[in-house]
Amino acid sequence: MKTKAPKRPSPWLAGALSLLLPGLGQIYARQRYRGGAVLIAFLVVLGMVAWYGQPAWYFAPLGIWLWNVWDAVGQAGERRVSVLIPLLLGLTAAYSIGWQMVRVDFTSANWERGLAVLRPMFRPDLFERRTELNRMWTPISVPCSTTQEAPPARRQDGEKLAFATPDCAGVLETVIVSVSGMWPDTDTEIWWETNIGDDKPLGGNENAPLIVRTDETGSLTTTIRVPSTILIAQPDPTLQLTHRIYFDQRRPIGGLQFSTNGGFVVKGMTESVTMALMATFLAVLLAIPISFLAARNLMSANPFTFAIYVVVRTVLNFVRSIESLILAIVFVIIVGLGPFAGVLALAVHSVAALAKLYSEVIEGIDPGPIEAVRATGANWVQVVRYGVIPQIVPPFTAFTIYRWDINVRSSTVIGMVGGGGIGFYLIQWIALNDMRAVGAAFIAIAIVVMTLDYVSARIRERLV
C-alpha cells in the first residue's frame, strides 16, 4: 500500500500568516520553535523602541517584520534564510537606545580639568630624596582656663630651646613662637599637633605649610594663629589640654627613600595582597567540599542527593550574583572598618565562584574511572577518593591561582568602602585631591597585578 506524502505548506499562505502575526507563518511551515523565537524577538524590539519613544528607531521592528515574512516563505519552500538581518536590526536599535541611556556627549568633556588631574599623576609621590630631620617642639595649653594656671610653654633639648608667648591661647588667638639652636639659614616648617595627634598646617588659610627661615645663629621668631579646627574632636572644648607646636628642618643627605605617601602605598599594597591570599585560602577550604555536592554526575544517583545538588547550586548562584564590593559594605557594618571585613567579603564571594568552577571540573572528568570504582562496590567517599581526585588536582590548582589573581584586583577596590588595603588610602587621596599620591597608588597596583598575572600564568602553564 502506497503512503501519501504529507502536503507541503504553501509559501504564499505562510507569508500571509507572518504578515498578519510575526512567527505565525513559520509555525504553519512546521517550524514551531523558529516561529516562537521570531515572535518573541519582534515583541522585545518593538517594546524596547516603544518604551523610549524615538520614532526613528521603529525601522528595527518594521525590518524584522518584513524579514519575518520573507523567512516564512523560505521555510515553507524549504529554503534557508539567514537570521543575520534581524540580528543586526535588533542590535542597532539596542545600541542606539543604549547610547541615549548613557548620555554619550563628547562635547561635554573638559580637557583642562582632565589635564589638571592627570599632570600631577605623572609625578607620582612614591619616592623622595633622603633627608636629615632636625626637629624641636614646645608645648602650649588650649584654651586658657580661669580655674587653673597653664604650665610654661617652654622646652629645652640640649642646645635647642623653643617657647611660645603666652603660655596658653584660645582658638584663632595670636601666639608668638620662638626657637633657637637650630640649623642656621635653613627653611623651617612650623606646624601644630593637637592633643590627640592630628597635624594642622599654619600657613595660608590653614591649608598650607608655614615656612620661616632661621637667621645666621639658628634662631627664628614669628607669629602664628591657633588653628580653628583643633577642638572639633574634643568632647569638652572648655577643658584645658596640652598641644604642641613643631619646628622641622630638613636637608638632603643623598639617595632616595619612600616618601610618606609612598610608605602608605607599600603598606596598602601589602595589605591588599595579604587580604587576597587569606581570602583565597579560606575560600578553598570551603569550596572544595561544597564543589562535590554541586557536581551533577556525583549527586544524581538518587532523589535525595539530587535534591542536595539543586539546593547547593541555587545557593552558589545567589551568593555569586552579589558583588564582593557589596559584601564588603555588609561586613564593614558587622565587624568594623579594616582588612578583616575585606577578607570576609572576598572569601564569601570566592567560595561561590570557586565551588562553581570546581564542580564544573568534576562534571567534565572522564567517567570511566568512576564507573570502574563503582563496579567494585565502593561507596560514595571511595568513588571520590580513587575516581575523582586524581583527575581534578591540576585544574583545581590552576583555578585557585587564577582566583587569587582576581582577588588581588578586587582587594584594591574593596578598600574604598572601608575594607582595608590600598583602596582605603586611595579613596582618601582622591577626596583630598592629592593626585600625586593617587598616581603612586596606580603605579603600585599595576606593578603588583602584572607581576602576579605573569607568575600565575607561568604556574598554570606547568600545571595544565
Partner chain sequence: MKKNLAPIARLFWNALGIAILVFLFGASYRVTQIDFPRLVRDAYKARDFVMAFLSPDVVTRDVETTVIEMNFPVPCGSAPEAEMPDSGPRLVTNVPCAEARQTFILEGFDLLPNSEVNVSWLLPTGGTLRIGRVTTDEDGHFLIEVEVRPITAAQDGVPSRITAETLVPVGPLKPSQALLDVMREMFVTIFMALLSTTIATIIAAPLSFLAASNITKRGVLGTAVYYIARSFFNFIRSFEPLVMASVFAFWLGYGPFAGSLALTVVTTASLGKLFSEAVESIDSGPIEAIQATGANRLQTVLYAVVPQIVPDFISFIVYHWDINVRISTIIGFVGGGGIGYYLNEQINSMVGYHRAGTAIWAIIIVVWALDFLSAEVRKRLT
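The structure displayed is predicted, hence computed values, not measured ones. If you superpose the two forms and keep the largest set of C-alpha atoms that fall within 1.5 Å, you have the rigid core. Residue numbers count along the first chain shown, from 1. Compared with the form predicted in complex with the partner chain:
- Once both forms are overlaid on the rigid core, the distance between the two CA positions of Val117 between the two forms is under 2 angstroms.
- With the core superposed, Phe331 shows a C-alpha displacement below 2 Å between the two forms.
- A displacement of 2 angstroms or greater separates the C-alpha positions of Gln249 between the two forms, with the rigid core held in common.
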Given for the second form:
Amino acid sequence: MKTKAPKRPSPWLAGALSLLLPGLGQIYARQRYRGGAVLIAFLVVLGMVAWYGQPAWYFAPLGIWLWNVWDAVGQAGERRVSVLIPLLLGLTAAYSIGWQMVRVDFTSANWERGLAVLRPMFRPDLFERRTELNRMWTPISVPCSTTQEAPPARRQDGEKLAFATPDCAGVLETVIVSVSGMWPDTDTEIWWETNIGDDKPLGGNENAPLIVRTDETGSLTTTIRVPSTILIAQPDPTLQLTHRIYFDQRRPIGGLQFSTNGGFVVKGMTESVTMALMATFLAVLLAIPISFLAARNLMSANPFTFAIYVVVRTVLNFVRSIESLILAIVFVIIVGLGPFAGVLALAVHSVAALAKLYSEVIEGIDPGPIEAVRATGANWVQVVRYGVIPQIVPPFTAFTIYRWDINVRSSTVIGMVGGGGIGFYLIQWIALNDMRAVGAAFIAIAIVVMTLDYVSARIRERLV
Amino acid sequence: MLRIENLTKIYPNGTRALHDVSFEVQDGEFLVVIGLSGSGKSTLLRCINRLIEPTSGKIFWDDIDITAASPAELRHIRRHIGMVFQQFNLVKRSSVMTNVLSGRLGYANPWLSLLGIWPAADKEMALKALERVGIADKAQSRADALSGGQQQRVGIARALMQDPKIILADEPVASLDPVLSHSILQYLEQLNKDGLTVICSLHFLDLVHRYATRVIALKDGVKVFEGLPKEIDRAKFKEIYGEEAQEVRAASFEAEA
Amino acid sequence: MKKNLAPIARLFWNALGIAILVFLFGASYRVTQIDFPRLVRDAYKARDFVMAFLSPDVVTRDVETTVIEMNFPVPCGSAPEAEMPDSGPRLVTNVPCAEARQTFILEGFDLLPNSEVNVSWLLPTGGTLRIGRVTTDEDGHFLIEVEVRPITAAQDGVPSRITAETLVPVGPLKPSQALLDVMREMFVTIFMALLSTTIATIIAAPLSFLAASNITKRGVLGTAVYYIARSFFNFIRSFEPLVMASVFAFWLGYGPFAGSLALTVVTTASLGKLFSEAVESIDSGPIEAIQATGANRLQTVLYAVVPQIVPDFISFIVYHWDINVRISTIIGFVGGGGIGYYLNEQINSMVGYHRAGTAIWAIIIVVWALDFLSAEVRKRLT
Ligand SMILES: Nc1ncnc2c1ncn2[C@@H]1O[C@H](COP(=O)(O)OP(=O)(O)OP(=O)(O)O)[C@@H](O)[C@H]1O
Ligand SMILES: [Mg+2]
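Form predicted on its own already given; the form predicted in complex with the partner chain follows:
So here's everything in the complex, that chain up top.
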C-alpha cells in the first residue's frame, strides 16, 4: 500500500524552487500548467515593466514573485491559493502603463470642436427638396481685342433676355449684367462658365456663389467682376474667346430627391453591399473544397493527408490573422483603386474564415445517420446525399449568411484604403470637413447594417 | 400551526389559480397536496412563503399574519420555512458548498456574505447537512456536475441550513425515477419525524398513500378534498382527477386494494 | 388536383429565388468591376511588397565605415592632380582629370572583398553628391562609370574629391530600429484594446440590464427603456470601429486616444448587447430558491444572478479583447494610433516596405497568439 501512494512533495522544497525561478516549485508539486502559467505571467509583467515602467512599478513583478513562493508552498501542501493577488498586480501594472502609452488625455477633448464636428452630422446631407431650374445665359467675350470686334453679349430665349455691357471685358474688369423675363422675386445665382466649361463662382473673393433676387417683374441688374482664374488654361491670354454668364433660379416643386452627396451615399452603399455579396460568393466557392482538406476527421487517415491537413490549417490561420483592410492595401497595389480590390481582400479573408468554420462542421458530423443510411443498403452517393448533406447544408448556409453580414460591415471601411464602397467617400468627406455628408453616410450605414443584421439573424434562427 | 384562510390568487393575465382555499396544518404533519397539472399546487405552496403575492385571503403562522408582514419581517419568516423545488433550482455554476451555504443567507451577516465570507460554524453545519443527505464528498464539485437525485439532495441540504420549522416541497420527486423518489421522500419523512412540518405536493397516488399523514386536493384552484390518505377511494379519485384519468389509474387502485 | 399543384408551386418559388440571386450576382459583378484578367496580368505589381514582406526588417548589425578619398580636378588644370598609389586600398581613374559632362572610369583596388561601397563626390562647398553604390568582388575590386556634373567643378583651386565608403557589418546581430518601433507600437495597440475593453465593460455591464427583457420590460416606462437601450446598442453596433475612429480622430487629433475612444464606444454597444442576452437567459429558479431562504435583494443578486452570468460575461470580455486587438492593429489607418498608423506611414513612404513587412509579421503573430489564448480561456469557462 505504502509504495502506491506517491510521495507528497515537500512544501519547503517547492517554496525554495519557486524562489529560484517562479513556477518551478509548482511544477515540482505536479501542477505543470499552473507552473507554466505563473512563469509566463511573471515574465510578461517583468518585461512590460522593464520596458516601459518607472522603477516604482517593479512592485508588480516582485509581488508576483513573492506570491508565487507562497503559492508553491500551498500547492505542495494541497492547499487552495487564490490567484486574485497576482491578477490584480498584473492588471494594475498593465493599466497604469497602458494609460500612459495610450496617452489618455481628456483635456485634448475640445468639446467645442466636438460639437462643431457633431452638429452638422445631425443635419445629414442625404436628400434635398426637388426643385425646378429656370436657367438663362448670355455670351461674353474675354478679353477685349484690338483686332477683332466682340460679338454682342446678348441672348434672347422666348420671354427671357440676358445681356452684359460692355460686350467684352478683361480679367478683373467690371461688367454690368442684366436679365429679364425670369421668375419674379426669386433668388438667382449668377455664375461664370469659361470657354472650356469650367464653373467659376462670382461672389465673395471668387469663392462663394453670387446670389441676387429678381424684382417683381422678374428682372435683375447687377455688376460682376470677371474672375481672375479664367485664363489659366489659355495658351495665349490675349486671344479673345467667348465665355458665358449663367443665371439660375430654382424653386421647389414638392417632394424630395437625393442630393449630390446623397447620390454618392447610395452609390457607395450599393458598392459596399455588392462587394460583400461578391466576396462572400467567391469565398464560398473556394472555401468548400478547402474545408474538406482542413477537416481533421477526413484527413487523419494516413501521414500524407495529415500533412496536407496541417499545412492547410496553418495557412488558413495565417491568412485569417491578416485583417482584410491590410489585404486591401496589397490588392489596391495590384488592381488599383476601386471595389474590385475590396472584393478580393474580403474574399481572401472570408475564404480563411469560412473554411475554418466549414471544416469544424464537417468534423462535427454525426456518424449515426450515415450508418443508418448505409444500413438501408444505400450506395456511396446516396449516403452522401441522405446522410451527409442534410447535416452540413444548414450550418454551412448559416455560417455563409453570417459571413455576408460581417462582410457588409467590413466593406463599409475597406474603402478607406481605396477598396471601394462607402468608406471611400466617407474618408474624403471627413478630410474635407463635410460633416453633413458624413452624417448621411452614417445613417445609410446604420440602416443597411441593422437591416441585414436583423434579416441574417432571422434566417440563421430558422436554419438552426 | 399554519392556518390558511380564504386564499385566492388571480394572476395578472386573469387566470384564477386559487379560489377561496382554507385549511389548517398542525405542527408535525406531513401534508400532501394533490391535484391535476395546473390545479394550483405550486401557486398554493408559493403563496405560503409569499414568493407569489396572494390576491386575497390570509395566512397565519402561530398568530403571525404572513400576508401582512413587511419585507423585513417576511425575510425573517422565510428563514424558518425551507423550500424544495421540482427543478432543484440550484445555481448550477456555483459549487455544492456555496449552494448549501446560501440556505443560511437569511441568518448571515449581510456584508460578510456579500464578500463570500462565512463563519466556520456555518461551514461545519453545511458539511453536516450534506452528510445527512449522503453527499458530503461532493462539497467542492460544481452543482451541474451532479445527477438529478444528488442535486435534489443538495436542495434539501440547502433547506436544512435554514433551521426550518416548515418545509415546503413542490413536487420534489417529479423529475426523478421511482427509486430515487423514495429515497428523497424518505429524507423528508425523517425530517418530519424529527418534528418538522412538511407540506409537499405530489403526483403519484402510491407515494401519497405511503408518506402522507393528511391530504388535500385541489381542482381548478378549489379545494375539493381534505382528509386522510386512505379516504381517497375510487369516487374521490374520479372527482379529483376527472373521468379520463380513471382508466389510466385504475390498475394502481386495483393493486392497492 | 391541389396535391398536383404543390410541386409546381415549389418549382416556381425555387426558380424565382434562383432568378433573383442570379440577377443580384450579375448586378454585383458589374458594380464591383470584377476583372480577374487584370488581377493575373498585374500580379507582378505586388512583387516588391511581397518580397519586402518576406524579408522584414528585424535585425541590423553595427556598420563600420572605412573611407578612402582622392582629389579629382574638374576641369583639368583647375587644381593639382592626385597621385595614384599602386598598392594598398586605393582609387584609380582612367584619366587624372576631366571636363564637365565627360565620363570616366573609376576603379577601386584592394578594398574589402564582397562588401558594399558608397561612392560619392565630396564637393568643395562641403556638400556631397552621390555617385552610386557598388559591391566589390572577391579581390576587393570594383569598377564604375562616372559622368562628370558641372557642380563638381573646383573652386578657388580646391578640387572636388571622390570618396569611397566601405560599409562593413561588425559585431553581433541586434534588433533593428524598425523592430523596436514595431514592438513599441504593438504594445500601444494591445493596451488600446485592453483599455477600451475594460472601460466598455464597466459601462456596458450595468447598461446591459436595461436592455434585458426579463429585468426591464415591465410597465410602459420599462418597456420604453428596454426598446431605447436595445436600439441604442444596435445603432452604435452597426458602425465599424474604423468608421467611428475616423470621426474621433478628426475631432481629437490623430493618436491612440482617439482610436481607444472609438473602440470603447463600439465595444460598449457590442458587449451591452451580448451581456443583455446573457442576462435574458438566466434561470429564474435559483432566484426563487434564494429568495425563499429569506435572503435580501442584494444577497439574491449576488448568490443567484451573478454566478449565472459571470462566466458568460468573462467569456464575452475575453472574446472582445481578442477582436479589439485585431481592430486596434488597423485603426491607425484612419488616425487611431497604434501599429496601424506606423504601418500606413511605412507603406506610403516608398522605402518603408521592409518595415511594413515587420509590422505585418508582428500583427500576425500577436493576433494568432491572442486568438489561441482567448479560445483556450473561453473553453475553460464553459
Ligand atoms: N406566472 C403565471 N402567470 C399566469 N398564470 C399562471 C402563472 N403561473 C401559473 N399560472 C396558471 O395558474 C394555474 C395554476 O398553476 P400552478 O403552477 O399552480 O399549477 P400546478 O398545480 O403546480 O401544476 P403542475 O402540476 O403542472 O406544476 C395554471 O392554470 C397556470 O397556467
Ligand atoms: Mg407546479
